[in-house]
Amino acid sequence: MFQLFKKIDYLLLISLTGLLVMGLLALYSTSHTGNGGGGTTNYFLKQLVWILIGLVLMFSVFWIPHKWIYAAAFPLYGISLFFLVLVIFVGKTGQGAERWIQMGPLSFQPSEFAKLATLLAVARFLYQGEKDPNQPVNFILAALFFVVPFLLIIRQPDLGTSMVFAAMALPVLYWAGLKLSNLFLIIMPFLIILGSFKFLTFLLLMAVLVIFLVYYKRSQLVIIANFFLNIAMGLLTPVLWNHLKPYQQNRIKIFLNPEVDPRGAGYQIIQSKVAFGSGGGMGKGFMEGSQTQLRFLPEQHTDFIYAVIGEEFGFLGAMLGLSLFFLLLFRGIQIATIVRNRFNSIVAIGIVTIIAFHTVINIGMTVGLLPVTGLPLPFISYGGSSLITNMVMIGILLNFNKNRYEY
């Protein structure tokens, strides 16, 4: 027993503990606002319960043989797809989306569980037979593991969570051996979609694509196929835009200019910026933030909880949070680098990608650098499904670090 504790990665635990404490402090503040707490008083206590459950699961995953994680990959993926389909029929609706399944007094979000299950399944697929993702068949099959849950989640609709699968796919496939040149060709259609809103940008991207294909001496068939594929993506951009829900379109429009609708769709971003700005260098003090205590800041226990930290603990508190995330992610990359088992290495880099994507998107959203997506801040935002999934992922990293010399 004591030998196991000696193998624990304490850098991971220190950064995790710091983030959990920071989240609890912010939730305690938001749960005891100037109106007596209203219906939010339970957020702090509920999160504390979820943390205790998460710790039990995290250390359970840490102690089990790492081969069990490999063996469970495909069954867990199948279970996750089952629940993603089930949510279509019995899902609990919130803010226009069916995302939760109610089980007695509890509800859980299958999409959170699906992130980890999909990562494990892809890693096992690539590990078996040392598959090369540069081979078209292997790449397509690996991509399908991501595409299926992506489509099921985007149907809910939950654009923010579905984008996690797209963001996770490329680093995982690159870490498994996908060449940079092939990675560029995969990314280009997405850049074309973004650039198609301005014709000049679209032309410049197409010129870069042609130069790239010629420079790397790709076959004529590859050049023609990529050229027409990206042209088609540019033409499809208006169609894709029109298929977004009105609230999704508004989020993008308001992100570009939140002052257009300061009391409507732009309200969240504006109030979040005010909270950060009023916090200054040292912050207003714990439970002293006016934006938080007077409840001007919306969704302050979930989406915009980092603005609570910025207001009450200031620039120093916000930087402390960033430093803890950096330490956790840096250590995760180190573990992915040093483990000898290829499956473990791929899973580790995928875990780092998931946490990093959530962190960048959420913090970027709260400071107005990115559109509002509804992605929670790992280990800090309120939410049982997200917190437990993230803590299980930390347990997997701890497990792989403990078994880093095993194949």
Second form
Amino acid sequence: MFQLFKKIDYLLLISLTGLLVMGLLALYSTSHTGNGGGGTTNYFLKQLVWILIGLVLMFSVFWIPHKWIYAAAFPLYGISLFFLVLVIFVGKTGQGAERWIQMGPLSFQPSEFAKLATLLAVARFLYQGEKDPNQPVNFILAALFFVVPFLLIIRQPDLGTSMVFAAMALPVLYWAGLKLSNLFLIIMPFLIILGSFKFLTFLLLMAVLVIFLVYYKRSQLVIIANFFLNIAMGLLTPVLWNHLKPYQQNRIKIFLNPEVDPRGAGYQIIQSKVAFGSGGGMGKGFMEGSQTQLRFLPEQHTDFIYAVIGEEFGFLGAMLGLSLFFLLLFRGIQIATIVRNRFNSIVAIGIVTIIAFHTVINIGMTVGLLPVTGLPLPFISYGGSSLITNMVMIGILLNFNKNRYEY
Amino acid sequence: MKKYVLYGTLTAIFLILALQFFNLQISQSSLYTEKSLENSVKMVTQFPVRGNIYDHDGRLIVDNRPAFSLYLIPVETTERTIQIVSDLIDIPAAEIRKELRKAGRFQPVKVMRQVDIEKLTWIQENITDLPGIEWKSEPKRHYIRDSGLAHLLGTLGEIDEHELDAYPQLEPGDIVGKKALERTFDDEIRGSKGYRFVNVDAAGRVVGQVTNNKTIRPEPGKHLYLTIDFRLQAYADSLMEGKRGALIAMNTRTGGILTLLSKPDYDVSKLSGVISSEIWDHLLNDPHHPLYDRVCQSGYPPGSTYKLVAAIAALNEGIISPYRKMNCPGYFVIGRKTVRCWKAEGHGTLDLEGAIKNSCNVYFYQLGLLIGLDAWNKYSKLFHFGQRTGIELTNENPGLVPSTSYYNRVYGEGKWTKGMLANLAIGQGEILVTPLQMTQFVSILANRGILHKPHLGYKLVDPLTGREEELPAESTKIEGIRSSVYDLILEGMREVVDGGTGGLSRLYGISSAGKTGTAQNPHGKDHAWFIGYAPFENPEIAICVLVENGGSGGGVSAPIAGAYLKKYFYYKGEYDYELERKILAAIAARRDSLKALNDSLQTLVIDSTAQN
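Let's compare: the form predicted on its own is above, so bring in the form predicted in complex with its partner chain.
What follows is the whole complex; the chain from before opens it.
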């Protein structure tokens, strides 16, 4: 047992603990807002229970042989796909999306676990037989692992979470050996989608594509295929846009200009920035944030929880939180580089990506840099499914670090 | 190499986030702090309590009772709230929507004043279903003693655009005095609003007080004490009940008004809160025009009371000697017109005193022609006719004193006749006066030329400190009239009461003077006037009674004035109704015994004739 603790990565543990404490403080603050503090759910206590469960699971994962994780990859993937299909039929609706499965007194989001399961499955697929993702067959098969849950989640619809799969795919494949030039060709159609809202940017991106293809002397087949794929994507964009739910369209429109509807949907972004900005350098003090305490800040225990930290602990607190995230992620990449097992390495990068993506999207949204997506902030936002998945992922990182010299 | 790409990407993205933190929390911190304060701190207006109104001796006339006004906040309110409120307070929803559109999104709009307590309770119980509704305490006037005081007190109402321009410190929806004393003394008795700041949550609910130095306590308005004696005002009200007209009594030594009554009047409590359209229509369509303040808002022909002005002009200008006698055959011929004296058989030969005592028209027709328009106009102006008295009431009518240029303008030069001038001398024709001007006039006479400006305000009392502030009274002297002229005129007026046309105003045990007037007018029966003062030797009270279309001044107004004066002296402990009863009984007994004597003499004569 003592041996085990010697092998634990304290940097990871410290940054995790810091973030959990910060999250608990913020939740404690939001749980005591308004007139009827007792009437609202006490998120603090519930989250505390989730953290205890998470810690047990995390240390369990840390403790088990790392080969068990490898072995569980495909079964877990199968189970999570099953639940993602199940949620279509028995899912609980929340805010216009069927995301939840009710199990007794608990409800959980299968999409949270699917992130980790998918990562494990892809890593195992790439690990078996040292597959080169630059080979089209390998690439397409690997991509399929992402695409299936992606499609199941996007139809819930949960745009934010489904984006995690897309975002996770790139660094994982890159880490597995995908060349930057190929990576570029994969990203290009998505850039085209974003760019083709304006015809000029569409043309510009197409020009970049052609120059790139010629410069890297790709085969004619690749050139022609990519060229037409990108044009098709550009043409498809308006169709895709029309396929978004009105609330999703609104979120993007309002992100672009929140002042158009300050009392409506833009309200969230404005209030979040006001709460965050009014914190100033040192913050208004624990449980002293007027925007939080008087509930001007919406969704303060989940989506906009970082604004609570920004308001009550100021720039100092916000930077501390950011630093803890940075430390945690930095350490994650380090672990990915030092572990000898390729599966472990790919999974580590995938975990870092998942956590980083959530962190950046959520904080970016809170400070008004990114549109409102509803992605929780790892370790800090209230929510059991997300917290447990994230802590299990930290458990995996700890495990891999412990076994870094093993193949 | 691959790990550096990842480290680099992570660092770059986190740097962007950190920069945005810096941007929001350091660079723009003050902007967002201000926005956060706007969010959560709300200014709550606290309405001041309006000053009470008391009579001269401290009898409470008007104070305040708690009341609540209903507001809607446009940005928070819903169509359902508007519908419910519309049903509740009986105002069309379209009208409420219109009001809401006019206001700013966050500015509460007053939709109803003085909401019933039942309705308010209902709203309080259902507040969660009525977003955007709120209420504020706003004291309303409560009338404890209002007999005959409606015109005097005036009404309150919501501030209008002109008043907003005049009082920049006030806001839309504020309550201000609209008429009469409430208007004139508005600045003093309104008080000033206070502001306190509260924390509100996102739903606008008050969650706590903010203690900052911007809190301003509301300052109550000052209490206003009037020169009015409420007992006399109420008594006058009873005397004038059922009549149209005015009764004014004034302290000749100060100008303080003791009674100021205009009849008919209205229930002031019904006009000072929320006015129901029913009551409003009823008042507007009343043929007796109860909203009209007859004391100073309308001009009347003064009739014979105005002969005093002609007499003073003639004497003071030396146009006639006091002993100048003229003959009254009962009619007078001017040009091709014959005008009649009120006494058909004529007064015979009279001097000026006799003409005043008997109010002889023929004497004054001739006198008018002798004086001429310019001198008449000069003396009318000298006694402040044709100009406002400046009393603390609103919409005062200056009356009309025609001049040569006036006639030239109206009729054309040379087109007007001497008959018009003769008419003016007896207070008929174009001349218009207000009962208040007549009161002021008789007071000047009683004071032998000293004018104490008529006023209603006696003092202001600060309700917090109790500090008293006497309201200034103004006095001037009418220059240029000889004392001997006053002697003669006043003596004539004494005789009017003592056996003349004003005999019914007579007091027993206290001497008084007066003048009656019976003014012809195009609206029906003559207006009955009486002006007078008492005691004759040492005047302290002046009175003017006008009964619109009442008939003769001596028959209708003089007894009212007499009754009022008696009450005045009675309250002072100087009048003895018992003595009056005895004197009247003695007179009646004498009359009866004379009649009996006469009867027996008659019988004697008949008997003796029969014997013959």
